[in-house]
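The chain that follows stands alone, in the form predicted on its own, written as structure tokens.
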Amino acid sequence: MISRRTVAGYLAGSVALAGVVLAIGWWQVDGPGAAPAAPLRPLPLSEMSFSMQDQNGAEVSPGGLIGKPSLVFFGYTFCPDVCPTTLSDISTWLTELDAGAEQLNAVFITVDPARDTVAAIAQYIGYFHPALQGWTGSKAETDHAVADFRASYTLGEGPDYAVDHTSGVFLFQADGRFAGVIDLHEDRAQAVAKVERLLQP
């Protein structure tokens, strides 16, 4: 016959085992051991609803990009490194494509509307490929654009604040569907190959 002490021991062991199993499950699903959540995909351009101004002061919207494949990059004109480097890379890709550059939209959207006026954007993109567009707007319009693209940005502090922002180049097919991202660290050959695939019928 099993004693009460033995039964109590079995019960205590079962409860302890269940606690361990639950703890492991929490660790893997919700705790520090959980896999990072998959990033949200940008909306199709046709479903975005924000509007901004381009470097000429004309009203623009993502729907106006439909009809050509598009490259879209978020940044700001006071950016010390990532932005000028990425815009130089985009300019190089467009130059390599030669006539193919005319079949693409290339758009730089500022995440620093307080400093990046239409005039500031126009001057800044003048240093890069002539096909590049620059878009700016109010903070509300900027936040709307960032949300539609599932991007992010965080303003720093102080008079010479920096802005932490999404650094990849978003790719969209001619019909406005999201086609992927060119990462900051991808080499030129891989980046150009991705852009060329956008141009394929």
Contents of the next structure:
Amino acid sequence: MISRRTVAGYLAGSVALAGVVLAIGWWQVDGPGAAPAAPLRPLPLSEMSFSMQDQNGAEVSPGGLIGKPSLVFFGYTFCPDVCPTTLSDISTWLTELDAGAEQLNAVFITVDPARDTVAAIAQYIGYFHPALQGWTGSKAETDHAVADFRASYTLGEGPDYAVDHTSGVFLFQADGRFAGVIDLHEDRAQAVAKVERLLQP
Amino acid sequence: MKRHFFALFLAIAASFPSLALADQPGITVEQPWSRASIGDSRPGAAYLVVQNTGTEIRVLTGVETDMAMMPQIHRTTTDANGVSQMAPAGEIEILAGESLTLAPGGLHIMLMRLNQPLVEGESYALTLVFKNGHNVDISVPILGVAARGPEN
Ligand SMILES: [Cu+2]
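Moving from the form predicted on its own, what structure would you give for the form predicted together with its partner chain?
Complete assembly follows, chain above in first position.
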């Protein structure tokens, strides 16, 4: 006959075991042991719903990019390191494309509309590839755009504030479907290969 | 009186033989370059490779230049979500025989509050400040706004 104490012992043991299993599960799924979550995918361009002004002051929206593959990058013109580097990279890829830069849309969207007016953006992108577009909008439009791309940004403090921001280049198929990201430190050959792949029918 | 000071100086100099090597800093700087600025309201950036050719660790603590009121060494980092940010790099140790690379998307000299625009084709003087007091003066050529490296 099993004594009460033995049953209680079994129960306590089972509860403790369940606790350990749950703890391991948490560690692996949500805790520090979790594999890094893949960043969220941007919406297809066709489902984005913001509008902004381009470098000429014309009203533009993501839907207008459909028809050609697109490269989209977030940044700001007061950015001394990452943004000119990425715009220079994009300019190089456009120059190296066999099919020609006019087969693609390349769009720079500012996350700092307070300083990046239409005129400021126009002057800035004028130093890079002529196919490059520069979009700016109100704070609300900027937040809407960043949300649709599942990107993020954080404005810094003080008069010389910097802006932390998503730095990868988003790739979209001609029909507006998301097709991947080119990271800041991806090498040139690999980046050009990704862009060339977008142009395959 | 003067002679006493001179004698004292000689005595001190003799007790620190390394001072006699002050003109051999053991530091070589390669491929410095700066991106041209658009006006003077935006911060500028400069890049270079610092080689420690000496036999002792060297600690880079900062930079000085007349071009900017707040020149700082920054580090750009990118997190798992793909968000990039910059922060002052602090003191950087360069081991003997090692080199330190400042390149786009990583360590950079950030020229905050420019005193004048960085004009393509010109160059400017910059001092690398080391903890041991043996600073290194260099000249930094200014390339285009869209320059990506020391060659273009
Ligand atoms: Cu910086």
